[in-house]
Structure formats: C-alpha cells, structure tokens
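Just the one chain here, laid out as structure tokens, in the form predicted on its own.
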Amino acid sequence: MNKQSDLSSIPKAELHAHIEGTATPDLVRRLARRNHLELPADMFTADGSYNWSGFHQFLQAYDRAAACIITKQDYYDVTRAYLRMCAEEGAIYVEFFTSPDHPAVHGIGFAEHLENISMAIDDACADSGLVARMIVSCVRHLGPEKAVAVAKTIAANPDRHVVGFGMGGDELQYSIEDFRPAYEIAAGAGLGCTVHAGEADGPNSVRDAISLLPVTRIGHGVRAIEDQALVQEIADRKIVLEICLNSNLRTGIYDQFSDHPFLQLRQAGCRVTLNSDDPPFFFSSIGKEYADAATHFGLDRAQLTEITRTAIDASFVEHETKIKLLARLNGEKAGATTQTG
C-alpha cells in the first residue's frame, strides 16, 4: 500500500465545519439558478473559486454564499453533499456548525431548519455509516442578545441531532463575557460548548474563553502559542483545540505551514484535532487536513489515528454512539474492518 492510499484509509473525524461554508461554488451557482437569484459579478475568481482576500473579506464572501441557501431543500442538498465528501475521504464522525440566524432571514424557523438537515444526516448514515451531529451556533458580530435568543431556542426545542452550542463570526466584536448568559443557558440544557477564539484575536481571547465560558473545546485557539503559560493551562485542563490548518493559512494568520504552531501545541501536550472549517473557501477537506498534517508535520498513520481518537473522545455525541465509534477505531488499530450502526 502506498503512502497516499494508506492516509486515505485512515478513519477520520471532524469537529469544526460551518455547513453554509461547505457549499462549493458549483453548488452555490446551482442553488442561485434554482432560487432565481442574481449572483454578484465579483463573487468568483476567473477560475471559478470564491473571490476574497483577508479575514473580513472572507466573512463577506461566506455571507454571500450563505445568502443563496434559502430553502429547506437547499439545506438538505448542502448537508448531503458535504457529508458525502466526508464519507468518501474516510470520515466516520462529523460535527458541524449551523446557525439559525441565516435561515431566519428567509423565513425558515428553527424546527424547519433542522428538519431537512437531520434528514440529510440520517440518509448519509444509511448510505455510508458516517455519523454526524450538529452544533447550533450564534454569530458573534450580531451581538449577545441574539446569542441568548439562539440559546433559548435550542433549550426549548431539543433535537437528537443537536449536541452542542458554539459561536463564530468576528472575534473582534464584543467581549467573551458578553456571551456568558447564552453559554450558561446552553450548558444548562445539557449541550456541549465550544467557541471560536485565538484566530483573528490573540491569546487573551483564548484565556477569556476558558476562564469565563463553560467550554471544553476551542475553535482554532492557535494563537495561544503566543502565551506559554496559557499553552500549559490548555494542556493541563485537557481543553481540545479544533485546529484548521488550511483555514489559518488562507486567512493570513500564518504565511506557511512551517509557521503554523500545530506541532508545537501538540508537543506541549495540548489535545489537537484536524478540521476543514469552510472547505471550498480554503481549498481543503478533512482528507486534505490529515494529508497536510502528514506531509508538513511528519505525522504517521498511528499518530493521525490518535488525532481521530481525540476528536471522538472530545465530541459532544451521545455516550452510546461515542462508544461505538471508539470501538470502530479500535478495530482499525487492530487491523480489523468494522462498521458503526
């Protein structure tokens, strides 16, 4: 077995992807035609990829693409396409973010929004065995009041596919403490909690997050490397970092793989995972993240499998399913072929 095929067969897990951000340019064009939408002339580059440069332009490009996802069927199609790609690349478990603020603009209520995404999750599991769950996310730059509203909605409408609460958006807006009420509501409803920090903002954003919010994971968190005491605290508290290599390079946080602190964080004892974030925007996928970790950081099959184990262990999925997933991974370690039901 050559190295490439060996990597492709590694069971993988993803904890950090935004469902609207998984829609490819081709899919967005198809949705726009179906929904009779006129796309901005500068939305795509000459080669057909998303047109943006820098973190704030990325957020604008993301919102443009998300604006084409306006019906329940659209959400089914986007979710189904993303999960199919993950399964083809060897993923056995996926958690992805979905924000009710996007569909609400188009008159889609929370329960309706979840309905077709849940159908796509179930269909993907039936087809490939891939297990997927949702993390409902608030949008930081929309403010703490909207975050509280999202948290209250989740708490009042439990869904078996929704296992967590998170927050994305512009890290430079508001303070972490402003969102503590929303997180307390979500945690009180039994949801796992994560938050974007240490991406556009520095290590203090990570410190505030783990000090003020009931989180067990940090989305990105890479800029913690700028504070060695913080790195040690993350390792000691077993906080899991949802690292997105290609996202960090494309948004300009780091210029090249050799600048990225992935290996330093891992060697310092931090629990790290690999994730695609918004795959077509960053020319990535869960398979590419694992391949890049092997190519640029020297991780072998056993080490990459251990990263999958960390992701499953840190996931918010229900205990019974987590045990099945870990058993499936144990089968991989033993050289056996198993299936998760």
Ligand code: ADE
Second form
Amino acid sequence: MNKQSDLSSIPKAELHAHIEGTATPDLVRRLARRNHLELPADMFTADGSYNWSGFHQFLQAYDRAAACIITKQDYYDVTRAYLRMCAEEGAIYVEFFTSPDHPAVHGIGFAEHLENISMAIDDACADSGLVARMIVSCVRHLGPEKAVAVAKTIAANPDRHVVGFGMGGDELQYSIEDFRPAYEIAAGAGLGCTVHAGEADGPNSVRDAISLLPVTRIGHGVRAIEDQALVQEIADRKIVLEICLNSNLRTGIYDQFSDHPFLQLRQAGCRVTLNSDDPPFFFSSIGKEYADAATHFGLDRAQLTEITRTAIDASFVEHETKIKLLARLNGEKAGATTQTG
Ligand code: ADE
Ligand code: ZN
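Alternate state requested, the form predicted in complex with the ligand (shown: the form predicted on its own):
Every chain and every other molecule in the complex is listed next, the one we just looked at coming first.
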C-alpha cells in the first residue's frame, strides 16, 4: 500500500466548513444558469477558479458565490456534492456551518432552508454511512442585531441536525463582546458554540472569545501563537482549535507551511483539528488537509487518527452518536470495518 492510499483510508472528521463556500465554480455556474442569474464578468480566473486575492476580497467572492444558491434544490445539491466528496475522502463525521442570512436575501425562510440541507444529510448518510450535523452561523459584519435574530430563530425552531451556533465574517468589525447576547441565547438553547477568531485579527480576539463567549472551540485561532500565555490557557482549558491550513495560506496569514504554527500549537498541548473551511476557494478538501499535515508536518497515521478522535470528541453531535463514532474509530484502529448509522 503506498503512502497516499494509506492516508485516504484514514477515518477523518471535519468540524469547520461553510456550506455556501463548498460549491465549486462549475456548480455555481450551473446554479446561476438554472436561476437565470448573470454572473459578474470578473468572478472567475482564466483557469476557471474563483477570482480573489486577500481576506476581504475572499469574503466578497464567497458572498457572490453564495448568492447563486437560492432554491431548495440548490441547497440540496450543494450539500449533497460536498458530503459526497467528504465521504469519498474517508470522512466519517462532518459538522458544517450554514448561514440563514444568505438565503434570507432571496426571501427563503429559515425552516425551508434547513429542511433541504437536512434531506441531503439524510441521503448522504444512507449512501455512505457518514454522519453530518449543522452549525447555524451568523455573519459578524452584518452586526449584533442580526446575530441575535439568528440565535433567537434557531432557539425557537430546534432541528435534529442543528447542533451548534457559530460566527464567521469580517473579524475586524464590531467587538466580540457585542455578540455575547446572541451566544447566550444559543448556549441557553443547548447549542454548542464556536467562533472565528485569531484568523484576520490577532491573539486578543482569541482571548476575548474565550473569556467573553460560551465557546469550547475556536475557528482558526492560529494567531494565538503570538501570545504564549494565551496558548497555555487554550491548552489548559482544552479549547479546541479548528485549524484550516490551506485557508490560512491562501488568505495570506502565513506564506508557507513552514510558517504555520500548527505544530507549535500542537506541541504546546493545544487540541487541534484539521478542516477545509471553503474547499474550492482554497484548493482544499478534508482529504487534502490531512495529506498536507502528513507531508508538511510529518504526522503519521496514528497521529492523524488521533486528530479525528479530537474532532469527534469536540464535536457538538448528540452524546449517543458521538459514542458510536468513537467506537467506529476504535474499530478502524483495530482493523475492523464497522459502520455507524
Ligand atoms: N466565512 C467563510 N469562510 C470564512 C473564513 N475563513 N473566515 C471568516 N468568515 C468566513
Ligand atoms: Zn471559516
């Protein structure tokens, strides 16, 4: 067995991907045709990939792609395609963000939007055995009031596939404290909480997040490395970092793998996971993140499997399913090939 096929058989788990950011340029073009939308002339590069450079242009490119996902069928197709790719690469668990503020632009209600994603999750599970859940996400640059509205809606309309609450968007807008009311509503409704911090902004954003919000995980969090006391606190409090290697390189936080603090964070005792964030924007996938951790940071099969265990342990999935997933992982380790429903 060569090294690549060995890696592809490692059971993987993804905790950080934005469903709207998983649609490939081909799929977005197809959805635009179906929805009679004219795409901006500069949306794609000559070779057909998304056209952007730098973090803020990335957020705009992401919003432009998300604006093509409109109908129930669109949401189903995007989710199905993404989960199919994850299953093909060996994912056994996927937790992804979905942002009700994006379909709301087209007048699509919260329940309707979730229903179609849920159907795709059920079909993916029936096909591949993969388990998937959703984190409902607010968008930071849309402001704290919209965040509270998202939190109130999900608290009032629980969904069996929604297990968490999160926030993406422009980290440089507003302060973490402004979003405390939204997070308190979500946590009060029993949702697990995570927040993007320490990506576009520095270590203070991570410090604020872990001291002001009821979060057990941080999206990215990599810039915590600039403050050793903070790194120690993250390790001591067992906060899990949702690390997205290729995203961080492509948005320009780090120039190359050797500059990325993945290993230092891990060696300092922080619990780290591997994630694709927005796969086609960053030329990534859950399989590529694991392969890059092996190639650039020397992680072996056992260490990568341990990262999957950390991700499942830190996931917001209901306890009973978590136990089954961990048992499945232990079975795989022992060479068994059991499936979790
Ligand atoms: N939304 C989608 N991807 C994001 C990222 N990497 N950071 C912040 N917001 C996002
Ligand atoms: Zn993200």
